[in-house]
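Have a look below at one chain only, the form predicted alone, in structure tokens format.
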Amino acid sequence: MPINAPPPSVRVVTLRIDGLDLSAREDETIIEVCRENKIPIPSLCWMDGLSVVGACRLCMVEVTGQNRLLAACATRVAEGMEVTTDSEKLRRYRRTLVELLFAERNHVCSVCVSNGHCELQWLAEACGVDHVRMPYRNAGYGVDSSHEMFRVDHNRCVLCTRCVRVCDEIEGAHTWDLMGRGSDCQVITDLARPWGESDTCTSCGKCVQVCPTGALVKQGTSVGEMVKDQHFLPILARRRSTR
């Protein structure tokens, strides 16, 4: 197709979500349609403006005719699709996932700088998590305060990879990556060098702003002071895609 040619037309499909008859472009995902129509659906890894990884599995939904749950962030809408985003089965599933996140690492909300501004905390409240039924791992994770402006606390990381993707896809610095597997997995900078010694970090702070928890924060913040602003991301993503 010529560079200046108009994009091919995208078909509009009709579908039903939680009993509501809706229309959407066939290139949209279920979670995008839900957000556009103010239908609440939980997620920790998905973010408008970043690529889809389907890591947190919190946005799983029921689709009529499917014998398994589907990730709303990675499933495109289709003509005649019937979606259920809220059911007793889904509530049990999501609560279990949130409890596992709390049990795996050390999320102590009362002393966290993101207390009251944390997406994991909001999800726990929405899912009715008032206690954790699984045994806590109580494993110690490191805190890297070597950067003059920011700090990473691996005890509060949920491995959503937002920092990895925003650094790669928006800033273009490729500073963040993942290391290890399973419960030993963690985000790293420059092949596991201290953040303050990174040769690639531009200190832009985008990774800090997109982090859903208190894992990435500004230096010098106290309990409940870390308020994050993520409105810049869709704007930058659209500008970058039109270059």
Second form
Amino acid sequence: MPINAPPPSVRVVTLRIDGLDLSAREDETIIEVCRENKIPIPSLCWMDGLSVVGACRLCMVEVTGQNRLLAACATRVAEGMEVTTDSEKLRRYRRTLVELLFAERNHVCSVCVSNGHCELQWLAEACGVDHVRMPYRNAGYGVDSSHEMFRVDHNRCVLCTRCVRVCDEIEGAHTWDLMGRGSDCQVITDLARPWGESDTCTSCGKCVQVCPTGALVKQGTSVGEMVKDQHFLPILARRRSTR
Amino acid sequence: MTLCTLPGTATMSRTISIDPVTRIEGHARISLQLADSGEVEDAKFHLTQFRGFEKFCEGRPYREMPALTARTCGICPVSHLLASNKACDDLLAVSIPPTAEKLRRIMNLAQLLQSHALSFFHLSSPDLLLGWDSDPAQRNIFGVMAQNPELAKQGIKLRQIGQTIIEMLGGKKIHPTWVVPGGVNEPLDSSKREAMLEMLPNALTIAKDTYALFKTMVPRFKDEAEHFGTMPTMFLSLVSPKGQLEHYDGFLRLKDAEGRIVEDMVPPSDYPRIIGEAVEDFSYMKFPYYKPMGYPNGIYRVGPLARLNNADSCGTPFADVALAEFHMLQEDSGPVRSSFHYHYARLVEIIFAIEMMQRLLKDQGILDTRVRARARGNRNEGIGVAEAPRGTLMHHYRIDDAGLISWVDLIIATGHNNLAMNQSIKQVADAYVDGNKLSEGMLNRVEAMIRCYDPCLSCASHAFGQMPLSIELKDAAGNTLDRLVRDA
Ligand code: SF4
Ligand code: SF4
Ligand code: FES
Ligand SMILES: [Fe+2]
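Right, the form predicted alone is done; let's see the coordinates for the form predicted in complex with its partner chain.
Once more the chain from above appears, this time first in line as the rest of the complex follows.
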């Protein structure tokens, strides 16, 4: 169905990313411009179609004139901006962040249903994580398998909150929330009741599809069989914003 | 390989321990307790590695079990994969599509082929060909290569064929994820079928040649055959509903040392009625026994020897001829009792595996695309039993209503043989160990006897790593007097 979007009344700015002169709409973020121009930046919490939380910090970039690193997903472009997406320092930071994600919970890829189709694994590869230099915490987290169709394994959760946002912003059910702090932080359904008993969950499965790891999966999948399909998101999100 | 003897005082009663038994899968320790008279009083096979695997699985979704248990062992993962998926089929309460069963059978037989080839050619042929008293530096597959390059080459080839078939079916040699609860996740395509069928005639030729060669060698090992575990024990294995040789499904049969059938057509799910598990301080490996006879009288053996003793026939032409010849190894009409003949039994099974794979691959329905039954956990308890190369493998799970594991028990082949191995060590020690010296030849025979069972210690203790093995000599008071340690 063609959408009659109003003609854009936004201005266009020019900026320089990794030495390339680019133009972009002034309401775009750095990561959006990079994605459009095929400039790779790792990201985890950001997702085209969801609101921005800037939680994972994997998309950090250097901006000339700023003495701190900025999250590309949470920073709007500006006229004359000069961005560096790849440097020794950025690589070091990103690799450390990914390692910390592995060290915090229990990612046993070889038995995980998401093995081979996991964004955390891809990130590890992209960031050169061949091993984890800090000690694993080895703390056990729960598995909630009470839902007919889906399961959440907190051992594999990276707290990106994509599930929370998609459920709230796209499905409108707001089943998911965050509870607890630090390493105890966990995604919960309704008021921390078992997912299978949730009154709000419509079983649409959107959270499962957007979850980057094997934390949210379909029941009945075996090792390596959980392949996620996220192409629905930008379509639904655009329809929503133009309603 | 180093050989070190710790200085010992001259006491009459002592214990000899054997530390790394080289060329067995995984590692363990053996100790021999000598009486005051200098005779071997007791022999113990210790497994000291951590056994926490069953605990580790609790709370995990049952669908992770095949991959989790396959990782208890890098040596026989396919066997765990099959037994585990069968236990999961049982949890789903489905019967899997017939084509899926045939495909799983092929994978199991390919695993049997590669594992037996490894055991015979790589691990045991050095002893058999070069002799127990030969130079230890030469007594390995490279030594075999030097003396009989053709045999070594063929052995490597045979194992490779088994591995290639596993890889073609499962996508991976070591840890395939193709077998899933309810069946397999991809049908066989015709080009792979052709490729497999093309490899098998060569495999059969190698298997038959090796069998013929070994047959001529057997009389040379009269001594070993008489001393390597000839104690009377029962034999446990699966048999098909017709009583034939079976590795994937069927029913449990238990024969006694005289060949009388003690239990027959026991559904695998009934194993807890006949099998109990004892625990001993000196080993982390459990000691299964035949419940009605109690511990330790209910001793039995599993594996190739037990399967051939239990089967009425193989059901394939060449293997059936070989089975008849196998029975002639025993002078009376009873089961073949010497554990030395595990080697022989392995060669017979290699022939069977190849013939059977050919039959299954030629089956009309083998390319059928319906290969998976879909269901969720419909039962809270599931049991899966299959014959691993080394013997009967049992997986037993309980799940809660949400499908999370609440209890696990695994009984593995090396466990079933645990009692028999301990007794066999004592028997070999009686015959070959002179309490006053720890000779290479004696050590090698104790090791060689253990290798007859082809124990997989890595999954016996559910250990993830390798453990060295030592021989230790202790006096009656428990003081270590002498100790041999060898690094692989
Ligand atoms: S979620 Fe991804 S990184 Fe974590 S165990 Fe599964 S495959 Fe590995
Ligand atoms: S469950 Fe998945 S989507 Fe939700 S926060 Fe955890 S990793 Fe992100
Ligand atoms: S993707 Fe930008 S902070 Fe997570
Ligand atoms: Fe094993």
